[in-house]
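Take a look at this single chain in structure tokens; it is the form predicted on its own.
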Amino acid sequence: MEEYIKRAQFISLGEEAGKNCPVFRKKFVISKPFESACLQITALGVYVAEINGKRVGDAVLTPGWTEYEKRLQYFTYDISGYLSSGNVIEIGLGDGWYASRMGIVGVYKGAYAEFPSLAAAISVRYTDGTETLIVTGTDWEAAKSGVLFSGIYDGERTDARIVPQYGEKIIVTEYGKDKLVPAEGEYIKETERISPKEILITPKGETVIDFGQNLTGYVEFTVTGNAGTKVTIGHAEVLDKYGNFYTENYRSAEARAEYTLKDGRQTYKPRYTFYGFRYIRLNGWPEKINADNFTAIVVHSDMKRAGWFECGHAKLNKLYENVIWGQRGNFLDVPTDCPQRDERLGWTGDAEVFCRTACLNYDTEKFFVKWLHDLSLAQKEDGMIPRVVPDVFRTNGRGEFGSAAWGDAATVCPYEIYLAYGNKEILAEMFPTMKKWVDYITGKSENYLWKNSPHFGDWLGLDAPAGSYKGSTSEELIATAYYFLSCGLLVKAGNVLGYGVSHYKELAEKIRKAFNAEYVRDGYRLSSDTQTAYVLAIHFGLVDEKEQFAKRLVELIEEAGDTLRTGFVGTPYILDALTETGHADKAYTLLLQEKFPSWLYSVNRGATTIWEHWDGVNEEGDMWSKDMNSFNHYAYGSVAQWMYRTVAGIKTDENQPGYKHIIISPIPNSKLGFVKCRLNTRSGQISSEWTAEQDGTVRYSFEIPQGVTATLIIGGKKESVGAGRYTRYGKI
């Protein structure tokens, strides 16, 4: 398709608008029959376009967030059904990620610039072969709008009494047209509407509405009142132990919706921002509160659901549901860490540990391909991968470093996308980025050990020393383990693509030998004697006779009362490390553990999403901290991949990615009673079910789609099968 938008100018009100969200319009006439009409539009910020009073498309927060200094997405809409003889296009413009303050506490200027701008082009092709092209420029009209302010962190302020008065001076801003690219990610959409669960009066006397689910989006409300009445809505994830509205974990994010009424009955929802919340607090409501007048609208990238898991253990089902909601809440154009506080950034570490799980829950191919392209563009000349993508930290003086487990998103995520979808193209596109990352680590290493560099370590590990967010596992051990992992993934990618990677294969062996020489002590002990250290050594394949190292891992778990001490690095792999060394029973013990710290602890505390901290709320009802305590932080939800791959047993074959060949090897546990799992793949729908009988017998049922082969492994016995339905029996 022709890129008409590259003939448009970027227009703005600039500093004259203040923080008002301006509107731009153009009137045009169609005087003869036409065969097609399209609109191409983008913004450094976010836009809402209407033609003849009808909103164009159903995507929100467009055009999303990219590595703005390198590229900007534009959207193309068929607008044939919107047009008549006389027409007006009106486009509202908000700060979005571009001109809002972004990047954690203390940064109060626009992330990339102080004001937003937009560009648009309308092409109308007539039946006589002629064409009209309407592009943004100084011949458009502009006005300040009733949206007085909108920011990603601080919410939106709207005065419904204000009618735009066109006549403001438009300025033209510069942005390289070569940076414009067609939209490639999933559109952000309103995906679900949730009614209030309860209206509360807190001990402080505040009116609070509970929607029963921590979510990302915004509230739509209908209200009747007099012009000038101001309604304010605050947002919160939790109530404190006394039942009061709690927002201290939002840090400096105001996360407020403020609406000034016009006369009469009216309906409002935000246009340019989103919130993370379960509860809202009402102030200034002018009439009796009716729950029917409030709806929470769920907003996220419009990924199609891929996986479903259900079992006979109600709390495990709730944990799984929380994982799903955590992904929905944080997969909003980029994989954010959290959706509520003054952060909401594309942390690479969170994406790295959750990528496999994400691909099992939803079809995330388009979502990750778009984000990985930005990751590649954000990579520094020396190969360093920034901690967040898009790299909003690039100019704010926070310092830059490439952390192990965070930067390794550059190798882990492309390979997981390849395995899940058979997408060889993403490996080819990302291979230079993968190679530069491994070369960057090599440049930072001494004798094949990644030493003397800053890292996040086992972030939020429970064995952290007092006053530290980092677990006790040696940062250098973690870094060297990930060096080995990324080097190995580079070799695998190179082999798939037919590239010569013998140098990196040799390098991986040298890293492995150096790891053993440096960190293995006393036979099967590691110098860093922590759960996470053993998990990485075992699961990444760094040690021989890993079953012997697993004995120490089991001892450490038992010394901790059969609970976890792992953080962001160790947690995603601990159940896998136990299972592959013959300790699936201990993995189940951890999975089903209910005392603190455990996955089910938060379920018992009423969680509806995954928490950032194992003890976000402790057993006394007190909060872990004010400064870093998100209740919608999906990283620990990576446990769900173990449910799919081990409990239900559905695995893809590295040699035939995209589930062209499936390995189904469930490991049942009588405490679950039954399991039902299905997975929509590029090769069709796979299902795996089992039921544990009273006598210890297990009945298995599998369904393999057409064109797919599978290896069934029951009780250690392998069986090759083709498409069809199968029933087998075994023992617990």
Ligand code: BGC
Contents of the next structure:
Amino acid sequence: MEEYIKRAQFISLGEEAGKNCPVFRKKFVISKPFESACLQITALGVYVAEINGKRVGDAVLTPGWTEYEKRLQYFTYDISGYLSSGNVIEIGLGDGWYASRMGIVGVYKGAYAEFPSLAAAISVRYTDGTETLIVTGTDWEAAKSGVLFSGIYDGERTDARIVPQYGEKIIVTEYGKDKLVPAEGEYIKETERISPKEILITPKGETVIDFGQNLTGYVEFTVTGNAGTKVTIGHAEVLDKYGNFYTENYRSAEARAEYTLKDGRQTYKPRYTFYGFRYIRLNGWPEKINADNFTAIVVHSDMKRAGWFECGHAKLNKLYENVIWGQRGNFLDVPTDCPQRDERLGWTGDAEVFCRTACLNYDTEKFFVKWLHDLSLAQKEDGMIPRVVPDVFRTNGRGEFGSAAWGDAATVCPYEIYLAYGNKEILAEMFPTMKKWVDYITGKSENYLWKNSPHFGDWLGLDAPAGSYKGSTSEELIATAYYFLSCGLLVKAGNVLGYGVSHYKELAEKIRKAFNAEYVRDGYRLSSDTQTAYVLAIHFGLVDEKEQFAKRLVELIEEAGDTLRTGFVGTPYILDALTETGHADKAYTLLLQEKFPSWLYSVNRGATTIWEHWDGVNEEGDMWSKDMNSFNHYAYGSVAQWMYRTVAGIKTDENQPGYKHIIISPIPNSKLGFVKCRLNTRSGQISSEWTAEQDGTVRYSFEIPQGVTATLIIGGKKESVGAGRYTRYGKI
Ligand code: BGC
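Alright, leaving the form predicted on its own aside, put up the form predicted together with beta-D-glucopyranose (BGC).
Below: every chain and molecule of the assembly, starting with the one above.
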């Protein structure tokens, strides 16, 4: 495809527009029959394009978010169906991620630049062989639009009375054309419309609409009133314990929609932003509130659903559903930590822990490939992987650091994509990045231990010392464990690709030895005597005789009343570490635990997504804190991988990735009653079901698609099978 867009100029209103979102237009005539017509368009910001009053395409928040200093995606649309003889293209431009204030608490406007710009090209090919090319430049017209302000964190203010007055002066901005790339991620789309569940008047007397689901997107409303009436919508994830609208956890994010009416009946939804919310608060509504006039529109990267899990335990089903919503809420072009407060960033650690689950819930190949390309570009000269990708903090020279378990997204995510989709290409593309990351750690290490570097530790672990966000597991131990993991993944990738990696194989062995010498104590104890430390040592294969270490892990869990103390680092693998060492029962106890802290604790408190904190709302109904309390953070949702892979028992085989050969080894538990699990893979649909009878008999049924071979492991017995349906019996 010819890249016409490279002949277009980036146009803007610059600072002149103030906070106002500009709109650009061009009129053009088509005087003879044409064969094809296409639009290529991009923005440093976000655009909405309309031709003859009709919105082009169904993607929103385009062109998404990339490592802007290195690359920018452009979109191509077939516009033949939009054209007539006289035409006008109008393109609205919002600040988006490029020019909004982005970062964390108290960040500045314009992490990349102060104002947005856009570039577009229309190519029309006529049947007589000639062609017209219309490209953005100073010959376009520009105006300030009725969108008076738009920001990712702060929302949108619109005055519907404003009719754009064309005639503003266009300025041309510079952006290297070689950085333009065709869009490669999943398009962000409006994927579901949800009606209000309830209209409430809170104890404070505020009017609040509850959509019954914490989600990411925006509200569309229809209103009838007089010109000049101003309606304001606030967004919140939760009500406080008194039932009042609670927004303190949004921190500085205003997350507010303001709309000034024109006369008559009108429908509004934002154009350039999104919100994370379940509730909205209405102010200034000019008529009787009718639920039919409000719709929450769910917005995210339009990935295809791939996995389904259902069992006879209602609360576990709800938890699973919450994991799905956590992914929907945070896979918005970039895997984000949360969608509501003044953050919404591509935190690498969060993606690293959730990646495996993500690939089971949805087909995330395209989504991750795009993000990994940005991760590669964001990597620093010395191999450091920044905390967030795209790197809005732009770490060079700012005293930033590559944290264990965060930077390791560089090795973990490509390998997971390889396992799930058999995608060798991404391994090959990412290999240099993986290697540079491991070398970076080596550079920071002393005698194969990753010492004396700052990390995020076992982020939000419950064994955190007072006043700290970090669990008490030794940061060096975690860092060295991840050094070993990443080095091992590099070796695996090298083996798949046929590269010589013997140096790294030896290195991994040296790290393992050093780990044992430094952190292992007599009696199968670790110097850092925490749940997370044992989880990593066991699950990453750092220690011999892991069953012995597991005894201490079980003790620590029991000392904690059969509850977790783990944070971002220990939680994703704790059930695996238990299962691998013969403690699947204990894993089930944790999974089905309802008292605080546990996964089901949040379900009992009415959660509809996964919380950032085990105690987001504590047992007294109070918020654990104002400043770090997201109710839509997918990290702890990483438990769903255990439901697919252990409860239902469907596992990939590293030697035949992409589910060409699978291992099916469910571990049933009578408390679940039954399980039905389905996975749509690149090799076809796999299903695994089981039902536990009163007498302890378990009836299993499996479906293996054409072209796939499977090893069934039931009650320790192995069996190799090909495509087909199978029924087997066993005991709990
Ligand atoms: C984010 C996390 C992230 C962490 C790292 C937080 O502010 O919300 O999810 O991984 O910072 O420290």
